[in-house]
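Only one chain is given next, in structure tokens, and it is the form predicted alone.
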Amino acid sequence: MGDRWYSEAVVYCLDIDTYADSDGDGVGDIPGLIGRLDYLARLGVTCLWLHPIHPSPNRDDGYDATDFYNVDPRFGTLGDFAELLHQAGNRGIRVIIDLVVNHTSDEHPWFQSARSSPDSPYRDWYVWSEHEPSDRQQGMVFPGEQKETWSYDRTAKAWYYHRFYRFQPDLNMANPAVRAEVKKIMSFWLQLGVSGFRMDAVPFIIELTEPGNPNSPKDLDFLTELRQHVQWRRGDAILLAEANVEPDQLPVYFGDGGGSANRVHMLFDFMLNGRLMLALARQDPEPVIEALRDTPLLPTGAQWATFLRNHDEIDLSRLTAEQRNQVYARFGPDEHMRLYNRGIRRRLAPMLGNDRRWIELAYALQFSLRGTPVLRYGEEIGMGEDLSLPGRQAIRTPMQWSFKENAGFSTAEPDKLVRPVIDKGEYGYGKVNVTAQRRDPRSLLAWFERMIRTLREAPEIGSGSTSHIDVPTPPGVLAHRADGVTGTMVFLHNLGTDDVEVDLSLLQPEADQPIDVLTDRGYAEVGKLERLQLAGHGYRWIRLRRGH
């Protein structure tokens, strides 16, 4: 991997406390997940991404952090967490943590110091307002679980601002040693030896609130503060941005008006992403080609994080209403299934019915998109969801190894268990686990270890440019190319159910031995490319050429 190691990478995203419990205390825990290294490594991870490992109240999920410099005692220790680096770098895998930094909990020493008294030292650190605001009820979240954005404090006797939970005080950005503050814990981490940070909910860690005002201006360059910091500190660690925003407002979180990227490394790409959903549940491409089409021009080094499913809910809030109602009529039919009026809070393979070659067609599709492919933990062996959990937790139960009880996550007693494992139907830990797909060389795990494979010895995929082909295609057909130094890949994939016929001829002058390197079943030779058969749901990547 060259310099850009983030450009070639495959991510897999876990929380600690659903993944490996070692202790039989029914959370996973660090050594819990080191023993699972040598899982990932075959699996083809290169980077792992964390969810939040600091200490918590765990009101909402880790995000809620007490202590910015350690690490949740559920989990272990710094010791463990610095061994888990030791052990992940020799399997050749990077590790990058959430920093969640836009806030901290209400029971933060700095919270509790800054409610104490106006003379506190830490008493700016965060947003205050004497009057209640004009906009308390505004620019909500998570609508229906929060009723406002500011909360009145008697101890403080003020209004603080939140914009998630009452109970998660937003950091004062304006602050110039809130500023240092985040800086030192970044430098903390990258000194242990973590790869970067993927950086929860960027625009609002940027807003500089001022009370009344519901369109607060954002400051930019306070990514470019971070990001030279970062780089000084550890020249090849990265900033993976969560932003939704508008797709105009997306280049600027890249860089600047100069076109350098000296933001952030990566965003994800939500916009493909309610894009893929769109076309999943029209079985169509269309919708992909416009996200395609669509893609802002990055500057040299910026680079897209796509993903199916992640930790949260699927956020449609990008389609219009009409867009909506057809992906929640395919995919999330029942309102139990649907979360804050813009997502569904489901799992892929539920969602694709359990169709094992559907599935294979939504994940061969988006890891060969641009971008760097993230993988949420148990998509690889199609886990389920828990619908009667609240909210999100629904995707987040532990992780099916194996047959024996609590599915192998834990050797505690089910009702001591962080999170109950899913134990019944056709996702349950009986018929879905590591272990019986390990023994079948014809299960999703194995497909994914060798799908993984291919695109490792494909990274113009990750590191190129990527294109649609604009030529005449059957219904359902979508046909894409992917140039870089390395050569040229090409990739069919038929979103519908009919058997058809491509017709790719006009690539034959660019062809050196075009082959096969992933199908979803045996085809005739690709030849000069004029008769390619693909069945329904069915896939080719092909092999167009070799760079010299």
Second form
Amino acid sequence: MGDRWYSEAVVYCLDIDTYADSDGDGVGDIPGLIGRLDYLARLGVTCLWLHPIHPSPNRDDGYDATDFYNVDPRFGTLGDFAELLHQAGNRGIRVIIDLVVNHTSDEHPWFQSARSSPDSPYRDWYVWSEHEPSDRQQGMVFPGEQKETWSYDRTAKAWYYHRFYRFQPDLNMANPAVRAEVKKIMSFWLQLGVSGFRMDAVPFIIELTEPGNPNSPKDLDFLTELRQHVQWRRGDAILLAEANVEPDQLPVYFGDGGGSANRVHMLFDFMLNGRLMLALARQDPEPVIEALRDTPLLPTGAQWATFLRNHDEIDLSRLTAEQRNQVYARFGPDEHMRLYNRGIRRRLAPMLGNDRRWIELAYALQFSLRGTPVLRYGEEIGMGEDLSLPGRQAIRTPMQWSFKENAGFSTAEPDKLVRPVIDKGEYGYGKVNVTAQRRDPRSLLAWFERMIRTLREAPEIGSGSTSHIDVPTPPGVLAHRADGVTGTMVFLHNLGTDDVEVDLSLLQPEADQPIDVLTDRGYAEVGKLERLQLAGHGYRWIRLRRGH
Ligand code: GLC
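Same protein, the form predicted in complex with alpha-D-glucopyranose this time rather than the form predicted alone?
And the full complex, kicking off with our chain again.
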């Protein structure tokens, strides 16, 4: 293990309310999650990312908090949360939580006070305008569900700014009191023992909003301040930021350009995500090669977080219209599978037609690319989506644990569940569940366990440097390598469906007893790397050599 734990972590994200319900009220809770930690440890997870845990009216699945210093009573108590941190730690699992401080719920006492009077001590904690801002109908994040970014509040007799839904008023980060409060919130959770934060909506947190200016200035130094604060309070805590911006704007989120990584430790690689989807749709690795080539170089210590699926729609907005249409045609052919004119609200298994070879290929590829892999709950067993649910809820259905009623998620009456379980068809819990897959050494779950164990033995992927191996390969094949102090790994992934042969003999001089460590099937030995067989949708992870 290298010096920095996050570089070699396997992150698993989940919503407490849909994971495991211990008391039969239909809502997942912290004791339920504690009961599943052994499952996560066996899977090989080293870091849990919990979606918002705070009290919330839940109009945006918890991304609308009413109290940053507590846990949602439906999930349990702060005591339960402290116990979770202890139990996870016992198993070598760290916990990071969503930090959603760009905005609060409009039911938050701060906003209730702020709107009540211009003299409220909290008035200036939010962003107001006396007059209707000219950019009122610009910058919406949820087109189709959101009509404006400034709404008139009759109680306040003023317009307030909300980058997201109208029930999520933005906090005013230009106000030093708000900045101090954000730091206090972070300190509180660090003190309890979290290992850091997934920071929600960072480009908007640092926005110094000016009414009428849709391109308000950004204060990136606030990130430097937060980094310093976090690192002083807990040396090994991290910031993992959501900043879905153009790639050339990303480096300043990692550091101030002086060469040091003095802002966030990790950023989700949204660009790679879109390119991965395009590559899978076209069965052509070129978009991934471009992504490897085009992504900015990171300062030392900075790291990408890779993902195929997260809790939101797959955001294809950074692809061209033509590329987006190719992905839609393949993975989201029906209008109701799409969202916000930019994305797809499906899980991976159904997008890939539940083709086991293709699913393995996709995840083997993600986990072998530079960065720290993030896996969404349920993907490890190939769960599906429920498109009859509105918006992003389609991919937020309860975890499917067993053949028991409600998929073993809860003992409540089905109509009391936080969200219906998928109980019909190819992805119903009768077919897709943990219990069945745990018993079957050939299951997708068993494959994930094996793949993650293999990753543990290949720290070059997380801590080393990754590059495309620029040799002629059959169409569909991506060859890349990861180099680090521990040695060199070489990867072949066939996005196409034809069986092929790949010649990597130019690597022979560097090789020292090269050997397959993860493959989709048994292949002839690596030998001199000149006639490497690769099945359609096949993959080979080869250790080329060990370091010292
Ligand atoms: C982020 C979250 C999303 C949420 C939004 C508003 O984009 O990923 O789920 O709705 O922020 O907080």
